[in-house]
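A single chain comes next, written as structure tokens; it is the form predicted alone.
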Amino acid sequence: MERPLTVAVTGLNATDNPGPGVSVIRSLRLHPDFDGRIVGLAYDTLDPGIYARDLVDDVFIIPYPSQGPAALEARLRHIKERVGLDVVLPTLDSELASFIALEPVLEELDVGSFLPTHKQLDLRSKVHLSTFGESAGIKVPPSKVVSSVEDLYRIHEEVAYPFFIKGVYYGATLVRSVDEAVRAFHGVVARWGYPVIVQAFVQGDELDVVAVGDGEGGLVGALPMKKTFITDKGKGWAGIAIKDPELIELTRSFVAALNWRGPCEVEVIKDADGAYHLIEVNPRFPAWTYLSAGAGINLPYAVVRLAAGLPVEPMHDYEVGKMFVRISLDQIADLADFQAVTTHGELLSQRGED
């Protein structure tokens, strides 16, 4: 008998512009074979995921990426000691580096994890994006780092506008002069840091798939999928499942060139003429992972086992058809809840408190 498993999973913030953590969440919850306990990871006190009581048993927060491994280790051992814990699972970019730094940690604390290494996630950022692409044979539109808004007066003359002002995580900004392109560059850096990316636009439909790499160069699992609805900020609030061969082999390709670890989302652009060009690959679930769970293959679900050391088949059939629909909903929370998560940094349940 495989015993129940506790798992931690990071990014609890629900906006509009949604963490994955909540769909993770909710992807293992929906699962009929999981009946363990859900540790959530927060970096805010008002993430809207530490108060969805049904998704989350327990909930801590964790310092920010920024102030580096060390502090998370401190953290992690805490929450060890406090709830136990068998599996981390982390969902968020800018997060990944320590946690992979800390794998050893991990090993140590008997937690299990299914996480790229450091030479994977540098080869397939968007830094390195077109140099990967071209020794993949994967299309990818022209891109360049810049690092400096002087860089901006001659880029045009490498890549034409319109282009996207890109960060080295997050964001995306199509601009169609050096006004509009400075004033990115300048909203990137003020964010994110440098460096930043400049890409060109390409028409087209904006295809995504979520995946899992076994590590090895094999594809555990994959779901296609077509946004339906966009919001201002770039992000699907709707999307279907489609079948797209094509598109899984694009996918397939990529984890087998970087025999990519753990979960990923590819963004691709299909264009009239019906190619594909890779524009983006997140290292981690995307915020829509729900859908693939609703569609048959919970490719959260396989990571965890990954993580545990457990067997997992690879997953091919999904149902094409399956719709998301994103909803924003008022959610309630009592001021306890919030007063121990804002002094002790903890929200455990009855159970976690015994």
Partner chain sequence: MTRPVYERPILIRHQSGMMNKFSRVQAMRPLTHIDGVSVDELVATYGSPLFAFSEKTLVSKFRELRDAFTQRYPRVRIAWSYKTNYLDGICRVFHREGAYAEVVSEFELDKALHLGVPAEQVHFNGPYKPESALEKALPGGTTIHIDHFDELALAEEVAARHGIRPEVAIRLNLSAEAVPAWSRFGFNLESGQALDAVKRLVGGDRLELKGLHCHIGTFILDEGPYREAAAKISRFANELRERFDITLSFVDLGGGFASPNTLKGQYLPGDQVAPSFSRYAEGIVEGLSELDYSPQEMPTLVLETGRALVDEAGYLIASVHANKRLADGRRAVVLDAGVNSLFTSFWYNHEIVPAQEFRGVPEPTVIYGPLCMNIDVVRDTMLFPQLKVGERVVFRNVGAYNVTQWMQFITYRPSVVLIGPDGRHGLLRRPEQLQSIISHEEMPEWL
The other form holds:
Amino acid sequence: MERPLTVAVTGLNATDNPGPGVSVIRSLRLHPDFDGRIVGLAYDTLDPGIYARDLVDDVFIIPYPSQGPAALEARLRHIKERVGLDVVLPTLDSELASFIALEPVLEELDVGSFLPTHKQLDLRSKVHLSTFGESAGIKVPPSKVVSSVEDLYRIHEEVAYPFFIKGVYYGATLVRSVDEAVRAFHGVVARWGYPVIVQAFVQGDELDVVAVGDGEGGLVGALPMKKTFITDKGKGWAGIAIKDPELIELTRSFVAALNWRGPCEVEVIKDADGAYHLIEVNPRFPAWTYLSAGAGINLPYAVVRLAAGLPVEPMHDYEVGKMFVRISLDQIADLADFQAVTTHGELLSQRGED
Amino acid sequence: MTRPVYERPILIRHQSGMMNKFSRVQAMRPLTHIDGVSVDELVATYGSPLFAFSEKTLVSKFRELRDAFTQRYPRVRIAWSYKTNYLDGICRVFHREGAYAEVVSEFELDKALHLGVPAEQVHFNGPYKPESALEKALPGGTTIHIDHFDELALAEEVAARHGIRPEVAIRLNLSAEAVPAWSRFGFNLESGQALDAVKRLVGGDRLELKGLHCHIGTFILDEGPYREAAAKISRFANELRERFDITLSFVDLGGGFASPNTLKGQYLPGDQVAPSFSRYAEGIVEGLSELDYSPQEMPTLVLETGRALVDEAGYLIASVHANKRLADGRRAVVLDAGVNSLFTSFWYNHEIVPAQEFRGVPEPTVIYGPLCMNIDVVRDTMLFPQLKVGERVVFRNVGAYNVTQWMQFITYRPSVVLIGPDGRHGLLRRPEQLQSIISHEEMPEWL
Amino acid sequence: MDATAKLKDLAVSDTGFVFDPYSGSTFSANEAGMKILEGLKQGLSRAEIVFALEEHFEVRGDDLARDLDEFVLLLRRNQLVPADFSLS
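Alongside the form predicted alone that was just displayed, please also present the structure of the form predicted together with the partner chain.
The next block holds the full complex; its first chain is the one shown before.
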């Protein structure tokens, strides 16, 4: 019998553009063998996941990634001391670099993690994806990195309209004209800085896979999904687990080519001829990760075990046809909780404590 | 019972996205000493504001760069990029370590020669080398990096006049991965222009082509483009050998390595994203492996690293002149140093730390310089602790481009000081005074 | 409504968390800010508040009256006191 683990999860921003944290936490809670504690790590005092008191035991505000790893290190040391930590599971793109930089510190604190390396992160980045795809024999739509608006005025010579404007970390806007492109460019730069990626639009069905690589080239598990309901903001609000061995093979070759370590979301377009085009690889769990737990391959739980140094068997069988249908839900929160998060930056499960 | 120490009263309205109090400020430590010398002592000796350079850091960065490359490649030369910082004292530190000089104007060439750098240890770059400059450079044995066809013709003329056959390089521009070609400098590789230049040079038979040079850009945060540039140069060098039997003695990959500064518009802090010298070295040396040269004839790899060598060694010490509250509730600090001294504040969100112990809640603060000009913002809003009038702050990583691009505008430029490895310190440049400025002015006789 | 009536409804916790029940806005104040709010609630004058600050804190060459005026400006901007409020 293994001892219960205390697992910290980030990405509690379950907004209309949700971070994956709550979905990951619910997956862990769903697993019959998980009896540990959950520590939520949030960036904003109004991150909705903070107030999901049935899911999250303790909550701590942590510094934004833009503050650099030293600030995060100080905070993690405090949290470790305060409530103990066995595993930390970052779920947002922008924070990964900091957590990877802190791996030696995590090790020293005896906190497990299961993260990709800087190099893996770089190679799958939007900037380098097409180069990587070429070498791994995976089709990637033509893309171009732009670092000034002027570049956009001639970009159609290389990438035809319509195309996507993407930020380094998040965001993809389909644009049809130079005006739209310029507008989207400024929006992305304001939020995420340079560079900006222009990616050709490929007609077809968008399919997503949530997967975990074991860091040695092996695939721990993968679940392909097709979105069945997309909001006007382009977010999948419902989806269904599909049977797609070819897509799983593509995911397997991605994981093998990079020795990918940790969770990822693989986004592809399947065109009318049935060919797959790799659009993006996100180095983290997607917000719909809970479907993997619901369909029988609980990937977040697998990652927690891997991070804690426990063995995990590859998982192949999932229930095709399982669906997720998202719901928005108004939680009731106490001003006292909000006050605790605001003034102390922490909200612990044991009440009456100051 | 001791009473709590007073801090100015604050009231911060909670706004979503603005309420994370766990910032860099929490990890911020005051910088009271630079290489063991107290900031107070420096200000007492030289006044405020002042630039201070750490000789220790200059030397250690130089050696770090040299070692990163020599571990991977047999012949490496670092040419100190004068335009980054051409104070005599700074240049001397690098020359003592074995650096050549990389100059981009006749003025910089004069400065290097005046410092005692042998003419043949100077690489002369840039699009503007007038006849007078070539007259100085070519007979002296300085290697010029030819930028355009007109310069090629002029260089041949000068060579003929002196009856010499100078060794030269040509500058290429090329596109490498995401980095678009800086096509205004040198000859374009992809379009065949570079090959035309070589044909023209070989046909003219007055100059000896010994080097290829390319500088892909500035503040490149990724070693990938260097790998590709080095590979392209290598393939071009192979072609030159095959077609014209030219064996190069050097290839020059220029500069452009990033420092730990954070560019405006960059999400993650610079110290987190700037690649190490080792990563750059790995990329470049990997690219150079495409050279079809035997180990004995491998060309020298020339680097013109400027910013990444000197930025970290430079500090700007400034004093708080006033505290203000802006109409939108932000705190504002007026310092005695502005954009006239700290030119790079137009590009970077500089890291600023207090020079003394501080307490209290950090507040969103904008930091202004002393100029009566709206543009004089040395740091956009950042979380910063409260400081009192007369207390000091230190800007880090300001060694590159400031003491060359600073402006004499509205006020004088401050002292620049070097801190030696043994705690000694001395002036690199005296502060300007009225006489420094008006000594160059004339009064037309009818006034 | 007079100035102190609204201030009296302002909930100030001992950690400096401030809640304005009329607007729903929340704020953080530091210790000096809390001390001033306390004085304002009691209807103290400018001089009395400055005195209270001097008594409570160890003051090292700060201009308390100026800081107090600046703080009142912040209260006005956040509509925690009427727009025409000023300390006597």
